[in-house]
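As structure tokens, one chain now follows by itself in the form predicted on its own.
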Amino acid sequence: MSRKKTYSIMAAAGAVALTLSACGGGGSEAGGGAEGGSTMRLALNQTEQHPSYITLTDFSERLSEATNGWDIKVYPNETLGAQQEALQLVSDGSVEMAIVSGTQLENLNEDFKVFNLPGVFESIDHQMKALNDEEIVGELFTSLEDENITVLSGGFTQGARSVYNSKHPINTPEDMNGLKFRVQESDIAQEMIRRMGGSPAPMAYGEVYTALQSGVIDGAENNEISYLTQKHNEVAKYFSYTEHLVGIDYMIINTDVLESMSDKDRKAFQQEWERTVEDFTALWKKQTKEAHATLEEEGAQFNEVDKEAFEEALAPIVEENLDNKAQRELYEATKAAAE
């Protein structure tokens, strides 16, 4: 694996301690092992209407029934901080679990960027097939355990991500010139916007609505469900189907907590997580169709783009970001999973 990058999140642990104290904590302290489980706190940046919250709540209920005392308290809406903070909090054990975007894990191990390259996944089904294949992801997903973070196989798809803005429809890369788009905090995410013609503006997810409303940014890139649940359609009505990336959210868990589970409970945990991934994927596809219909009713304007022009603009990013043999092999194995 490539050399890991690290960063500090000042005062994150103190902030979450205050939050959890105000909320009454997350239940008994995690780490019950064979003697019994506990309530694990899970940081999420989505709303209660998002498929992530719905399926994670169901996950907790099933986990409670299937194990000796393990369940999950989901904290939505960035209650426990933005995703960069969540990574640090899971690592130090202040929070037991979190859902984090694929771009966040690049900051700990650059090999994760392979799954954030444009075109690496041809569809949601291809993505899920690859991310559930231990031969493809096994070594990568355990590579953060010296940081006390385990990435669970599978994950939650973000679907195809496209651009939206408050100014006008986007048809070609030239239409993005002069517009500032929010992106996730990663070099590849920023480069994709540059190559597509826009100016990237990295910022936390929870800040996007206000930034759009105030004109600090002109647009963002995301999927239809997040576009609706975050109400970004209220302040940026032009949604253009660039579909430049099939994004991924990972489930991460504190490694010590995972290893403290009895063999029986850990097996049940894994089985219920696998079911949760399947449930989420099915719900995602259903809610995407429903979100599109609702957005049209609320006045969002959708349009197709010149896909060939955008694909041509993005093509160099793949070759420029496969930095070593491990990354090339991971990319090739992932692409082969589509066959």
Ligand code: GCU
The other form holds:
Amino acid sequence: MSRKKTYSIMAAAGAVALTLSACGGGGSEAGGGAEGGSTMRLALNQTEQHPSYITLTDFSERLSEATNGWDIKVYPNETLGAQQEALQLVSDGSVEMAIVSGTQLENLNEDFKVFNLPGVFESIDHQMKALNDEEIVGELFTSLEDENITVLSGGFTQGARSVYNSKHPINTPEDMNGLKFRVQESDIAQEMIRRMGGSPAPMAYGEVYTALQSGVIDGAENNEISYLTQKHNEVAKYFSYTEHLVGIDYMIINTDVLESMSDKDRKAFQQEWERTVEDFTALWKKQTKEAHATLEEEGAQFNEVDKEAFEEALAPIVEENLDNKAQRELYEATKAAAE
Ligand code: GCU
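Given the form predicted on its own, corresponding form predicted in complex with the named molecule:
In what comes next, the whole complex appears, and the chain from above leads the way.
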């Protein structure tokens, strides 16, 4: 059984509606029906250099060849709104697709938080194996269809997330005392930073650079690719490898739109999506290495941390957050997939 929280509609709905009407024009609207598809708009909060933008653009090209008229226009850099807004827009059908972080779905169905717990995934390969396994994720990923949102199997890994800040290297949880770290907008994300010794400040991804620059926050936590593509290294040069979480981004699509595809197109869509996930994972690993080298050249200071101290600090989160049988089963099945 999943417990759902009420999702509050963003205050900025009017502004986003304006943006959407401004980007209209050209191409037919999504939901073209069995006789032919259309261009689906996809909300993304990453830059054009991020592996998600690159692989989604290829996905669109293959889709238009493999289907009767379906393709995707990717809007990067939060042009259609930050992830919380994007979630709402997909739900009400104003936008057809979005990439959203796992933390966002935790706010719609708490069972998703199982995949946002520290240590649940041992590696990217383990994460991909579990999230591509229908037996594990099937029920969860269709659980938002009442809200008109379908989550596609797999997803885009966020790799291991670590902390970075503008003050000094972090070696132990004590080093985080007194520092404010931006976190994603979820309870687990906040609790995690508290347990690690810092103070959490939830905010949207696109606001982090300015908040770091102005000193509203001292640090944030993310992977090397986001650290580089968002240019956070310019304003927070100490990157400490806490690797507290292997995060996940989900592909969500408006359920009505998905169901309006002909059987043949839907099958092709699923096939091309699976290939996109594979392409993404390969590109992710390559770009992570490249990002590290570029960041070092640009002056970022990397350090290893006392991993045991952080693991110990975070250990209680798992037990305290598996609230019901469904969540415990999901957790156990996921852990078992590592073997
Ligand atoms: C990563 C992730 C995004 C997420 C971001 C964040 O970059 O891929 O989906 O929004 O972290 O910290 O908000």
